[in-house]
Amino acid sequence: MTKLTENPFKFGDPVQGDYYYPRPELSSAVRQFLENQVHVVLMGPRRFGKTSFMLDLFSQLEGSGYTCLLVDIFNVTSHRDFLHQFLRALRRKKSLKGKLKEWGKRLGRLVPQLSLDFDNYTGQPTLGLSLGQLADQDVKTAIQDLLDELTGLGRRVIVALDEFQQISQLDDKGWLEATVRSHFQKLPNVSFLFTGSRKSLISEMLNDPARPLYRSCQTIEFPSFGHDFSDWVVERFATVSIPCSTEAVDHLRVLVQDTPNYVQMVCFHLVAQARPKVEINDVEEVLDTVARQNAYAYQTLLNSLTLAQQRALRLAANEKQSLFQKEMLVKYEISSAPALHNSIKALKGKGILDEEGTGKGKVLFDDPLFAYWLRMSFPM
């Protein structure tokens, strides 16, 4: 068996360079909006390649003289977290370290303390700033001051908030949403790019007239991959002399809901195993193994749910549509359509399911590998 020294696939972290499948049409559309001061919301499931896309887009924009800042707010639970993530994003940009120091000096109430952080994307340790015991009102003021300073980061600035729907989950009566919205007009040289994976939450933020961000952004659905992506995967296998059928890649894409992270993960393992060729059965074998490796986490998640919610998940995993039909309810031992509706609503609130399209009775798993494990463990 020939030992392969370099794997042409990568997963887990955002990908760049040769590991990234380019999206030129999407890049052109998003860039046109941002360059014309139209703020953009890019919606798509998690692990769908949005962050990789932004990194590639920012590389292009920075080559044209833009200053680009990527802020990951997926795990923020407070205003303090939000401010901290903004500071971390500034520290990652070597070209902005001087401006960060200037801002810190001007903001007298922010007393920085040294702390050890880890970069979200590289995993490398970095010295950071601790916000200490600032009162919430001081944190709010610091956020407003920091947003005011964005205009001074460069002649043309793009700020991206990754998984921005998280700000709607803060218990602040919409203060942070309103604060971000108010800075749209205050920052004439700054465009915002928001990404999000919770379609139902984003829809509420942008389509409710009572919300601060009502109709304030151009919404773009992050497109699914086409057959060209399968061809690209086949070409990547060819770089290490492994023949791969396009049918196998197409089949894999269906099984993982077209999630590029999982496509690359399975392909990585296929290369690591030095398979002489890749067909549909090889894809299924590796995906089965990966799903079983996550069984403990998935079973633990199931155990935290009610029996009604567990049955709703089995239904959603095994059936593509028409979830509320009487035959489906009987088949999965669900008492009634309202009971199923309540279970799905609760699962959406937990971030396990979300809406798919506009058709009634369709849902999407936040983690398609979880859906695959459910089908494998509870076939119907």
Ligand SMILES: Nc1ncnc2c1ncn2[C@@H]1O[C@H](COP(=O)(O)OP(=O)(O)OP(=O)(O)O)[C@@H](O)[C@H]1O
Given for the second form:
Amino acid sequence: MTKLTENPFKFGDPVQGDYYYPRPELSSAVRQFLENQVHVVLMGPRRFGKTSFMLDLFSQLEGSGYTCLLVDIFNVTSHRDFLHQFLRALRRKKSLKGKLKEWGKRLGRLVPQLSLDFDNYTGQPTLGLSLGQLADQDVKTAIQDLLDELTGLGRRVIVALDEFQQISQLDDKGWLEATVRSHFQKLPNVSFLFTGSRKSLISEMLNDPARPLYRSCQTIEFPSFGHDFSDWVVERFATVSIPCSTEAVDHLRVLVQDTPNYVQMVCFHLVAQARPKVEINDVEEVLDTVARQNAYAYQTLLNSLTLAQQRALRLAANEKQSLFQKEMLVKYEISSAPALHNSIKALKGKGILDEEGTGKGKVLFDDPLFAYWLRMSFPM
Ligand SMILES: Nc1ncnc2c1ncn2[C@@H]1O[C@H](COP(=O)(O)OP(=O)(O)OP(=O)(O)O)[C@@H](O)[C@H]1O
Ligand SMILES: [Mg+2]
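Switch over from the form predicted alone to the form predicted in complex with the ligand, please.
The next block holds the full complex; its first chain is the one shown before.
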């Protein structure tokens, strides 16, 4: 049987190996801090490759004798969810099986209601069920105890909380934030690596003197790729004998706010459609199609917003800067600068927009495809 040629592009899930374009400078910067016991917050937009980066970094660090644990807390809504995700991360690591068992026994004595059968449970349902019966106080005890135990996972331990801004969203008066913070001192051989995509939430956590994590971590901005990434994409096309112009890739990167996930997605479709070559118009055609496929979801999202917010979004999608200038407000029928400010604030609260790294009067779309669709649907 002849094997179909594999598509050299992948999107959606974290990537590794040939599908991953390395980020050596970022790796060594982050490593330096973690190795010196400095906790790091890695901040970058959604779908920028944060998880892929961490997986790559962890495989390097494990090679040098570190024990690394990656906990994904993106969808965590409660302490129980948090505990659950932590246990899942531990369970995924075969090497920690013994430790997990020991801990289960000890915790069973601490919180008698917690009757986790660590020998038997293999599937999540059992675990979910037993956790489901726990009172919040017991869950808190379990979380504290679990964090205490991190120090025993290995000689040098690195714990990553992926999408960690989520801990600030729990309705717990900052308990989890404070608990994590208090473990910074308690765990001398553990470094934490936090990643997050909601910039405004993260800066509130780190820059407000009243918050537990105030200035406790080194912040690093997750950088966009340089021009060499376009060359890499062209080379990936070459592996399936499709000539692709660098200009086309550069153009694509601008259209999708330099989000690697969407670069790979569009390229995936270009290969799947067996285009004989890739130029700027090919890229645009595919992006149009993909954006149109999402129209229903985008329309629904728009309908959930006020008219003022919808206008603010059109403005943000079409204009790169100087959003607050008089002419802009007039052009987009926005009543005043403070009104625009309020709309943008509300849109940030909903996670639709986020702050731009540098410039004032600039915003970033959480989903650049949504911005593309808005430009397509409401051209100005
Ligand atoms: N270093 C990289 N080289 C090539 N492609 C990458 C790289 N990093 C990310 N990508 C692309 O982005 C996609 C998403 O990657 P990943 O899940 O790591 O991002 P993320 O920032 O964690 O996303 P999310 O915000 O959804 O958690 C991958 O499927 C891949 O297409
Ligand atoms: Mg991720």
